[in-house]
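Only one chain comes next, encoded as structure tokens, the form predicted alone.
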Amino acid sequence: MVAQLKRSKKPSEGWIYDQVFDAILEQRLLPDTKLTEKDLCDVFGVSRTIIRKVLLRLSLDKVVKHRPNRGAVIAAPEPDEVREIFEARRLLEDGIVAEAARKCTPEDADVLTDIASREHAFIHAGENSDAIRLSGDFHLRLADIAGNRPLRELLRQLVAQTSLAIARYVPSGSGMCENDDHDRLIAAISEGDVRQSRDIMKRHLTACERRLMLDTPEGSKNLHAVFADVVAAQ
């Protein structure tokens, strides 16, 4: 953890909250990162009871987990977790996407594509984490656009969930691959094509959740695994 924050007043448990989980958004916060209460105590300068509070929500919105004698830790999610993150996403952004296009006005259309200009902008030099935050922030607009409170908090936890699942499952360095999936959005909700978004809009999700490598075995930490082969066959 860094040293303790500067502030001039003692922040509160929303505040430490919406930090916390920005971390975990733009992936400066990844998956399996121990969560000391201690350490959260000396870098926000707040009780431990506070802290509890924070990482019950945390939990409650499943980015971080109480694991047995390690305390809290930044979530990992399994492939057939994120498998179910995505089925999640295109079934809750299917409505969304359905509203927003039915609602969007021109100024909302401006505001969506200053979002794909800056998340295109950082794509192209590479700084990944930002292209994703953005990327989510695109996502969370349309349902800003759409209006239904209780669906954005929604997607909103299930963003962050997909972060998680984008910082373990996509290689270092690599990103996600640049489409022009945002952009045609833009165009069908600001047409008010209502057919049109919610195609587009699954068959974005679907291909998000194919670049993950799923389906690659991780490598193991355990010890006697790495070296059983190479053992047995002295």
Second form
2 protein chains.
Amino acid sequence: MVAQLKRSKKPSEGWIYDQVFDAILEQRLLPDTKLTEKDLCDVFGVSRTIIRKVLLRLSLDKVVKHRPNRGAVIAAPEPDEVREIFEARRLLEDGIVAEAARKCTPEDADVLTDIASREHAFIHAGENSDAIRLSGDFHLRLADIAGNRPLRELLRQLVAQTSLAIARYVPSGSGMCENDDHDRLIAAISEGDVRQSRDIMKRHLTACERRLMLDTPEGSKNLHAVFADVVAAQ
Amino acid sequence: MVAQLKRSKKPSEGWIYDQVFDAILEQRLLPDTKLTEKDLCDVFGVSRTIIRKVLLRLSLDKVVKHRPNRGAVIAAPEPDEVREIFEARRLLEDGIVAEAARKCTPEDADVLTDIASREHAFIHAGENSDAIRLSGDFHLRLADIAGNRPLRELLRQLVAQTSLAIARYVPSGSGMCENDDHDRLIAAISEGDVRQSRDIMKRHLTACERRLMLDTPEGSKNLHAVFADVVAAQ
DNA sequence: CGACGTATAATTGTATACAATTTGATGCTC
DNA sequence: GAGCATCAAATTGTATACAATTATACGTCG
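Now that you have shown the form predicted alone, what about the form predicted in complex with another copy of the chain?
Then the entire complex follows, led off by the chain already shown.
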């Protein structure tokens, strides 16, 4: 449970950052969760100096929202932000997948196939956390193949923000829907078919965005919408 | 004379960050310049806590390189990094300029024209720092018009890194060469000509990349000299 | 004179102390 | 009991103290 008790050495800033980032990717940390510095200090057994560095990095990644004098919370992207995230991903991954289709080696394809098959297994088993993480891994792996570091870094942030968007705008009951987009992508990329790779990616991202209920904010997200009727009837 | 003693209020972290970032954009801070924490503390009159936050943000922007236990220096991008920067910019700005051409209002065009004309004036006057900053402003303004915040943020970083690349790989004597790329871009965007806008942007970035060559970067002045003006003016 | 090793200074990394601010509770007034 | 002011506790923001590491100066030895 508490990892550092098993370890003799203190966890480093980078390791703690990875743990929190992964928890966000796997939706074990959900939007609006408060991240109290003291609590994180206790959990990881380090001083606030380290925790504050981690929180600063996460807030620059836009996965944590920093409210002056009021602490940090897991980001809860608004509908218009989510649309920008997907618009950015469409542009980025259009270029990435095109380059990947040009550069992909058989070994690269094998890695992609492995990720996709494990992803299918987790979806089948209803293990949503792992499935979402692997889906992100798949997209990042494409960026690795394309080989552009600035683009990969932005995509890494956008993938995490996408995870938060899904947590917020997909009904919690509905698991990830199974589809063969990734498999078809692997096929097109392996053949070096740039045009088809781009087409599949574009449709894939758009389909993913459509599954989000961006127009119907649930819960306490948008109080104006929640109370629109009663206020209007008044 | 100690300039910061005249100031009534302490500079904030964000303001100091902007000052350093601007100094990089304007090439008053050149690649490989050592950023000693104590010196920056003295210059801005704050504690190391603040300076270290600033340096962390700058290093995540990839304009400062952080070497464990050995301090921070202004980044000096290697040739392969520079190629990735321009490749990323071509992809990003292709999408940005296309969207800008669709959305650009007459007021937007006026702002762009104003930036471009001031840019010409500075190039004519041989004021390279200001010309480079305005060139960056022009590209970022296009991103504002396109209206995608994640893309704008990455472009902001890439523009600064481009400034470092120019500082390193363009002979310091040769001023910015005058051309009408920005003017032609404004014309195409104003007419909503997406195809031509993209074409001009692509050629513009490629031409800019071609002007870079291997060269020995000159050393920069000490930090007090670099920030003398802004500190005194505050 | 140069190479090497040691001592010393300078710099960075981390933890902690203290100040400022916010949050929550208590009690007062009406 | 609702509304409001005030106080106490908790939390965050900043500065500083101390530890760890690196850079520099110096003296010795070859």
